[in-house]
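The data below hold one chain only, encoded as C-alpha cells and taken in the form predicted on its own.
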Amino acid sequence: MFVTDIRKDFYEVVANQRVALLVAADIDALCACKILQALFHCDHIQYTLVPVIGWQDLSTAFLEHKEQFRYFVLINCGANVDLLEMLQPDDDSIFFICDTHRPVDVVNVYNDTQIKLLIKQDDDLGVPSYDDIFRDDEEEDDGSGNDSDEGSEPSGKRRRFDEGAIERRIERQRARREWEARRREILFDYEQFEFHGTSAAMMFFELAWVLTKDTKDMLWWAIIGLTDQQIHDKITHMKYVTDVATMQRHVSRHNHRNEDEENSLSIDCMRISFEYDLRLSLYQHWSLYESICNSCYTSSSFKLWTLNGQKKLREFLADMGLPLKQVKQKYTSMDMSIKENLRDVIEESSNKFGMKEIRIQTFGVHFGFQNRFLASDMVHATAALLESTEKEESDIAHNFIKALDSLSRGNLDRLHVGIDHAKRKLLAIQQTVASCICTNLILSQGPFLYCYLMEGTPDVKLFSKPLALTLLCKYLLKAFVHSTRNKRCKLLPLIMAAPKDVEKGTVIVAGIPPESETSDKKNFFGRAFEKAAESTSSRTLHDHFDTSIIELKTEDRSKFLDALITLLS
C-alpha cells in the first residue's frame, strides 16, 4: 500500500517503537539511511542498524531480528519482489519500504496491512489496477457449488442431466482462462524492464522538511543521493534536472534562512551552492591533466586510448592556452589566476573540440575555508570506500560503517582516504577501458555487445564489485560507441562478465541498456537473464537487489549466452 501522509503514517507510527533498519549497499541508501538517523536521534526512537547487500542478507537479517522487532525500514530493497511471500513474516510485522527499484511488485502495492510503501505516486509507476491480477475466486467456487445443489435437488432421483450447468460451467471456465491470459500479458508488460524512481534520500529529505527538523547535513545528503543516481545512470537526464531543480529551492531557502540571523553563522559551518560545474570527476583533488584524462565524458569524447586522442587532449591543453606545468600539478597548488575563470576557459575550448556538454548542474559545498567538495566528489569517495579491496578489508558490514562515517563532515580524513580510494578506481576502470578497447575485446553478439574480464586482467578484483561493474560497464560502453564505425553497434546493450570468486568457479554478470542522451534507462536484461537461466538450467545466483546483475558458474557462461541470444533476437 501506498502511504499517502509519510508524517501521519510512518513517523508518527514508529516514534515510540523499536525500529530494525535493514539498508542495501549503495550510495543513495547510505544517505538515506543517515537523514533517519537523525531524525531519530532527534526524537530519541531506539533503532538497529543492518546493512545488507543482497536477496539471502535480507532474508537472514529479518530472521534474526524479527522476534525482537515488529518494524521494518528497507531502504532500497524490498520494492521489487513479493516481500510477503519471500520472508513468510508473522502476521504482525509491519514492513516500510523506501526503494527507488522499479517497478513495484503489485502483491506490495496491493496489501494494506503489512507492506507500506514510502514512495513517489506522481514517478512514472504505471501500477495495474486490481481487478486486472486479482480475482475472487470465492464467488466462483459458491456458483459451482449451488449448480450442482440444484441439479441434485430431487433426492433419492437419479440426477437430472443438466446441460445449462454445464454450458455455464465451461462459459465460467473460458471467460478465466481468457482473463489469466490477459493478466500474464499485463504482467509482462508491467515487469518486463527494471528502472528508477526518485531518489531514497530525497524522500527521507521531504519528510524531516514536512517535520520541519530539516538541517543542511540533510540536505547535503539528499543531494548525494540524487547525484549518485545520476553518476552510475540510474534516472534519465529530464528526471535528474528536475530534481535538481527541487533541491535548489531548497537550497535557497536553507541559505536565505542563514542570512537572516544576526550573527552570521561561524567558520567552521558548511555552505551549500548550486554549481553549474565540469564533468571532470574529482578535478578538484587531482590535477587537471589526470582529471580529463580519467573522466567518462572527455576521455571517450577524445578517444585517449589512440595516438590521435593523444594528440587531441594536447591540442586541447594549447587551446586553453594553460602551460603543462600548471596542469601537471595539483589543482590547490595551480596559480590563482588560472583558477579563476577555469570554466570558462575549459568551456571555451571543449565547444571548439565538440563537447558541448563539458559543464552540468550540480552542487558544491564548503565546509569552513579550506575543504569544498562537489556532490560527484562524495559519491565517487563513498563508493570506493563502500566497495574497497583493500588488503583484507572485504568485510561489507565494516566497509559500510567506513562508508557511512565518511558522510559526515566530522570525517573529512576518512572522506580524503574515500577520495585517494577514488582516484585509484577511475585510473583501473580508465587503463581497462583501454585495453578491452585496443585488443578488440568487445563482441557483438548480434542483439547485444558482449565484453569479458579475463582471470588475471589487472585490478579484475576490483570489477567483482556491482559499482565498479556497473560504472566500468558505463565508461566502457560510452568509449565503444565513440570508437565504433559500425552503427547498428552504437544503439546495442552491453552485458559484460568479470571473475567473482575463481575458488567456486562464479563470474558476475552485468546488462546496461544502450548509450544515448535520450535514453529512458529502462533495462530488460533483468527478466531476460532469469528466462535465459531457466531454459539452459544455468546455476545462476540472482541476489542482487538489481535484477540487471546475477552470478553464474564460469562453465555454464557460454550455453547461457547462446540462450541470451536465442532469446532477445
Given for the second form:
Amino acid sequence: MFVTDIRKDFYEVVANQRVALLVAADIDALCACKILQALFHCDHIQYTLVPVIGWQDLSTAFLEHKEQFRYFVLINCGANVDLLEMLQPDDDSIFFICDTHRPVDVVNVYNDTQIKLLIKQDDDLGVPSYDDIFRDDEEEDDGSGNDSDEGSEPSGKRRRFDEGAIERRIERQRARREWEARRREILFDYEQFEFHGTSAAMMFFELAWVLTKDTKDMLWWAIIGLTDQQIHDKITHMKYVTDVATMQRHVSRHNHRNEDEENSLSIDCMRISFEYDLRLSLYQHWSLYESICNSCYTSSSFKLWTLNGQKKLREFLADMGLPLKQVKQKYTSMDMSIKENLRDVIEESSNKFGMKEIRIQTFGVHFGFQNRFLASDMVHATAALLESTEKEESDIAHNFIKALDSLSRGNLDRLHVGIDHAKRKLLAIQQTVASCICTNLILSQGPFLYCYLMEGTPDVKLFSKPLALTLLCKYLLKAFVHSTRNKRCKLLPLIMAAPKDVEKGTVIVAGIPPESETSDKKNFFGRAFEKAAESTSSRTLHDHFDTSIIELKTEDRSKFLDALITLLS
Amino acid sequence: MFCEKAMEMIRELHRMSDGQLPAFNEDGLRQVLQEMEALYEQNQADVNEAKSFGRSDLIPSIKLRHCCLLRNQRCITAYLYDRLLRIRALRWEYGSVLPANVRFHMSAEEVQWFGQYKKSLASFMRSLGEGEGLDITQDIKPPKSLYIQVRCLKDHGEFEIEDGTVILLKKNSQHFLPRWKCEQLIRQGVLEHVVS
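Switching forms now, from the form predicted on its own to the form predicted together with its partner chain, please provide the structure.
Entire complex below, previous chain first.
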C-alpha cells in the first residue's frame, strides 16, 4: 500500500526500532541512503546498511538479517516484483520500499499489511483498479469447473433442476474466462513498459523537510539523485524540468539568508546555486576542448569521429574567438576574460551550428575557495567510483562504500579520484563509440539495432558494469542517429552486448528505447528478454533490478537474438 | 652525605613523570632504612652520654642526626605514597586486570593494596544508581555522541548485545550502534569508526 503521511506511517514507526537498510547500487539510491542515514543519526535510530546489487543479493541479505530485524527499508529495489513471494518473509516483517522502478507490482500495491510503498501516488502510475485484477474466490470453489462432476451427479428426479444449474454454471464459467482474459490484458498493458518515477533521494529529502530536519547537505544529495536520473536517461525531460523547479524552491529557501550584505556567510560555508549551465561533462575539472570532445551532446552533433567533424569543431571554436591554446588548457587556468561570458558565447555559437540545447538547468555547489562542483560532475565521479574496475577495488561492496564516502563534503580527495576515473570512463566511451560507428559494428536486425563489443576491445572491462553500459548505449545511439542516413533506423531501439565474465563465458545485454525528442523513456525490453529467454531456453540471469539488463551465456547469444527478432517484428 | 640515597629514590620517581611505574627499588629502601638505623643508634648513644655526663657539646650533632632521620622518613613516605597514587591511576587506565609488565614492577604489598582498592571501587560503583550499579571508569570524558557509525572490516559473524538483539557483522556492512557496544570490537580491529 502507498504511504500517505510519510512522517507518521514511516518515520515514527521506525523511531525506536532497529532498521535494516538494503540499498541498490545506483547513485540515486546512494544519495537517498545518505539522506536517510543523516536523519537516523539525528534521532539515534540504530540501523544496519547492506549494499545489494541484484535480486540474489537482496534475497541473501534478507535471509541473513531476517532474524534480527523486523523493519526493512529497501531503496531503489523491490517495487517491481512480487516481493513477498520472492523473499517469503515471516508475518511480522514490514518492508518500506522507496523505489523509482515502475511499474509497481500490483501485489505490492494492494498488500495492506507488510508492504508500505514510500512512493507518491502520481497520475502516471496507472495502477489497475482492485476489482479488475483480484476477485473473491467464492465462485471458484463452487464451480470447480469440471464437467465430469456434473456428469456424475445422480438420478433422474433432479434432472430438470440440473439443466438450470448446468446453464448457470456454464454462464459463470464463461464470465470468469472473460474476466480472466481481460485481467491478463490489463496486466500485460500495465507491465509491458518499464520506466522510472520520482527520485528516491527527493522522496527522502521531502521527508526531511516535513520533519524540518533538512540541511544543505541533504538538499545537495537530493539534487545529485535527480541529476543522476537525468544523466542516465531514466526520466523524461519534462519531468526533469518539473523536479528541478521543485528543488529550486528549496534552494532559494535555504539561500535567502545570504542575500543580506551585512551578514554574509563565510567562504567555507556551503552554497548551492541554480545554474543554467553548459551540457559539457566535467568541463570545470578538465580542459574545455577535452570536455567538448567527450560529451555526448557535442560530440554527436559535430560527429567528431569524422574528419569533417573535427574541422567543424575548429570552426566552432574560431567562431567564438577562443584560441586553441587557451581552450586546451585546464579550465581553471584559462584566461578570466574568456571565462566570464563563456556560457553565453557558447550558446550563441552553438545555435549557429545546430545545437539548440547546449545549456541545461542544473545546480552547482560552492564551498571554500577551490571547491566548485556541478551536480553532473558529482554524478559522473560517484558513478565511476561505484563501478570502478581497478584490480584492488574489485569488491562490489567495497566500491559501494567508497562511492558513498565520496558524497560527503569531508572526503574531497576521494571525489577527485572519482573525477579522474570519470574522465577516463568518458574517454573510453567516446573512443568505443567512434570505433563502433567507423567500423559499422551497429547492425540493424529489423525491429532493433544491435551492437556487440568483442572481447579484445580496449576498455571493454569498463562496460561489463550496468551503469557504464547504459551510458555507452545512450551515447552510441545518439551518435548513430546523427550519422546514419536511413530514416527508419533512426527510430529503432538499441540492444548492446558486452562480455561480462570471461571465465564463466557470459555477456551482459542491455536494451534502451529509441532516441527521440519526445521520448517517454519507456523500455519494453524487460518483458521481451524474459519471453525470448523462455522460448529458446537460453541460460540467462535476470539479476539486475532494471529488467532491461540481463546476463546471458555467450553461446546462447545468437538463438536469443533470433527469438527476440521474431518476438518483436 | 646523609639522605643522599633517599634523594636518589625521589629523583628516580621524578624522572618518570608521566605516570609510569618504575620497578620497586627494594635495594634503595633497604639502604635508607639501614642508614636510619645507624643514625638512630648513634643518636641513642650520644643522648645517653649527654644525659649522664652532661656533655652539652654533643647536642648539635644529636640535632643534626635527628633532622636527617626526619628527612629520610619524609622522603621514603613520599616515595611510597607517590607509587600508590600511580598504581591507583593504573586502575582507571587499564581496568581491573593489569598487564604483566606493570605488575612485575610492583612489590607484594603494593599488589595487595591494589586488590583492596579494586574491591572498594567495585563496591562503590555497585552502590550507585539505586543498586543497579554504574561503571564510572568508562567515558571519563563526555563522548561527542551516544551512537557512532561503524564499518565492518572483516566477517565477524553474529554479535550479541546485552538486551538480546543480535547483529550480523558482515564485511563492508555499515552499522549505527551505541558507542559502548562497539568499543571493544573497534579495539580488536573488527569494526572501524566512520567519521563523515
